[in-house]
Amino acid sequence: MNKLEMARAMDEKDVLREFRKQFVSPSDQIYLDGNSLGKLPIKTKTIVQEVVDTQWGQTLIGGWNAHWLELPQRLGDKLARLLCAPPKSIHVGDATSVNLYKLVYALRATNQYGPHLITDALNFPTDNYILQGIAQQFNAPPVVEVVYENEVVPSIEQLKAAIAATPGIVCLSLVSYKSAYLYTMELLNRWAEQHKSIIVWDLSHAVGAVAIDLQKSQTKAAVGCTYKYLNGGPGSPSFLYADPAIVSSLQSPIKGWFGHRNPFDFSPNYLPAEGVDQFKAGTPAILSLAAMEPGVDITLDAGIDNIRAKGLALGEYFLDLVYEKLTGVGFRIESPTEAASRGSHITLSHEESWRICKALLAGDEHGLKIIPDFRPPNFIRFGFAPLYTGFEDLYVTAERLHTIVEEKQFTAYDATQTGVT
């Protein structure tokens, strides 16, 4: 059985194959950027139209009591099921950066941990910006950034040594945005606790693709976005998790009216809501929250264990193709090759990565476009969203990559970069 026959056989046996029909999928493209922005669930269009036309258009202000006040909590409870978190421990709303700011600031203000803010070179840059700003606000020591020998895998021993030497609040991405390296949560959470530290996990490149158990892993704090593998839509609201065992010791630095215990009493004095609800701030973004729900529902329906199993299989199949077809034409693997240490995207590099991306996006002679994404300096990320990515998609992609380089088709494109790559 050749690789194409193998792909078709695996697609035929795929337990998630019917879920692909629940997404808008143009026939002239292969979409491998679900690790950046997920596809549009078909049901989302119907729900958003209902919210606009009926709930807002007809019900007007009555929509708050009829539909909207309970929406953030409903979504939080669904995410709690997905992440194996206690009920009412997840706040949904605001951007990931805002939630990270609120959570790290609140933890730093308790003085229960060491004085340092710690991150590493694999973390998403925005997270590091947030830490830098908080360090300035507290007049704290500069952010400790652990730098490794490469951008693929961290040195866990080096990271542990930094936490032991400079204890405090650590921010890590569970799955690295560049290489897809997957950290071992429980091991690092235990280490942090032993050294007067706490880890705030950014789950953005993991949630909806990797099985996460916040309670079993003894995770105390986390944030994450919903527009990647959860298919919530561009800029959809993020979430914030705080373990009920620590949340009573925290105070959100943004004391907004929806974070008040009784917001519609319109009291002149602030009284924080109980639990994680204190991290609510302004009025919930109802249209975005409504658009987010179908993607979460589909993920719960499919089952995260099924999703993870297929994601691993897609990754292994793609790596086989890379070894067979692509390493000989200048591609390098920039992700962990061990499946258990990897999320659901694989990163390749090539000296002509950006122009190769342009050739993929332009389409082949049949008009078929392949959509990955590019990250400086020369990384191409291929995201495998198991709900809608098929094995044959990856075969076609590897063939196309080989052709683009072998025939030097990339030379037809210049190196000018667009605003979003």
Ligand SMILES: Cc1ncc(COP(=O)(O)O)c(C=O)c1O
Contents of the next structure:
Amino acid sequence: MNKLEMARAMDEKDVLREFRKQFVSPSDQIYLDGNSLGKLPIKTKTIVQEVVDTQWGQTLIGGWNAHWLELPQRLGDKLARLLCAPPKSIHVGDATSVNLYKLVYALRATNQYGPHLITDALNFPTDNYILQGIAQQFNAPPVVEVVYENEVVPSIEQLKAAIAATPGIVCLSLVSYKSAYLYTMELLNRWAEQHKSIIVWDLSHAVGAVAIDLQKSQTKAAVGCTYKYLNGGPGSPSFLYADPAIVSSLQSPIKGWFGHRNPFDFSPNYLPAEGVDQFKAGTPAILSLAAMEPGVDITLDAGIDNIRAKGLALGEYFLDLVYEKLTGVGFRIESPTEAASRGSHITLSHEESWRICKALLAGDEHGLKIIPDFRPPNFIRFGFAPLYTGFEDLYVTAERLHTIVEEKQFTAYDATQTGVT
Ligand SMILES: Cc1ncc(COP(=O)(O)O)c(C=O)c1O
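So the form predicted on its own is up there; where is the form predicted in complex with this ligand?
Expanding to the full complex; the earlier chain stays at the top.
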């Protein structure tokens, strides 16, 4: 069986095959950027229409009691199911950056951990920025950024040594945005606990792609976005998890009325809501929350174990193609090659990455566009969203990459790097 026949056979027996039909999929493209912005679930269009036309248009202010007040909690409980967290332990709303700020600030203010704020070079820049701001506000030592020998795989020993030497609040992305390196949560959570530290996990690149058990892994704090593998839509609200065992020791730095114990008493003094609800701040973004629900529902229906199993199989198949067709024409693998240490995207580099990306996006002679993304200096990320990415998509992509380089098609494009990619 050749690689194309293999792909077709795997697509045929894929248990998630039918889920693909639940998304809007333009016929002239292969979308491999679900690790950045997930596809639009067809049902989302109906829901948004209903919320706008009926709930808002007709019910107006009555929409709060009839539909909207319960929405953040319902979504929080669905995410809790997905992440094996206790009910009512997840707040949904605000951007990931905002939730990270609230959570890290609250943890820092307890003085229960060492004074340091720590991250590593694999983390997403916003996390580092948020920590830098909090360090300033607390007059704390500068943020400790653990820098490893390479950008693909961290040295866990080096990270552990840094935590032991400069204990405090550690912020790590469970799946690294550049290389897709996947950390072992439980091991690091335990290490942190033994060293007067706590880890705040950023689950943005993991949720909906990797099986996560917040309780079993003894995770105490986490945030994450919902617009990648959860297909929640551009700028969809993020989530904040705080272990019920620690949440009562925390105080959100933003004391807004929605985080009040009884917001509709309109009382003059702030009284925090119980549990994670105190991290609510202002009026929830109902249109965005409503748009996010179908993506979460589809993920729960498909089952995260099926999703992860397919994600791993897609990754292994793509790596085989890379070895067979692409390493010989100058591509390098910038993701861990061991499946268990990898999330659901694979990053390649090439000295002509930018122009190769341009050629993929422009389309082939039949007008078929392939959409990955580019991250400086020369990384091309290929995201495998198991709910809608097929094995044949990856075969076609590898063939196209080979042709673009072999026939030097990239030379038709400008090397100037511009805009969102
Ligand atoms: C790991 C990670 N954290 C945070 C963010 C940004 O989150 P937000 O824009 O919701 O604040 C991203 C965006 O891609 C991300 O990849």
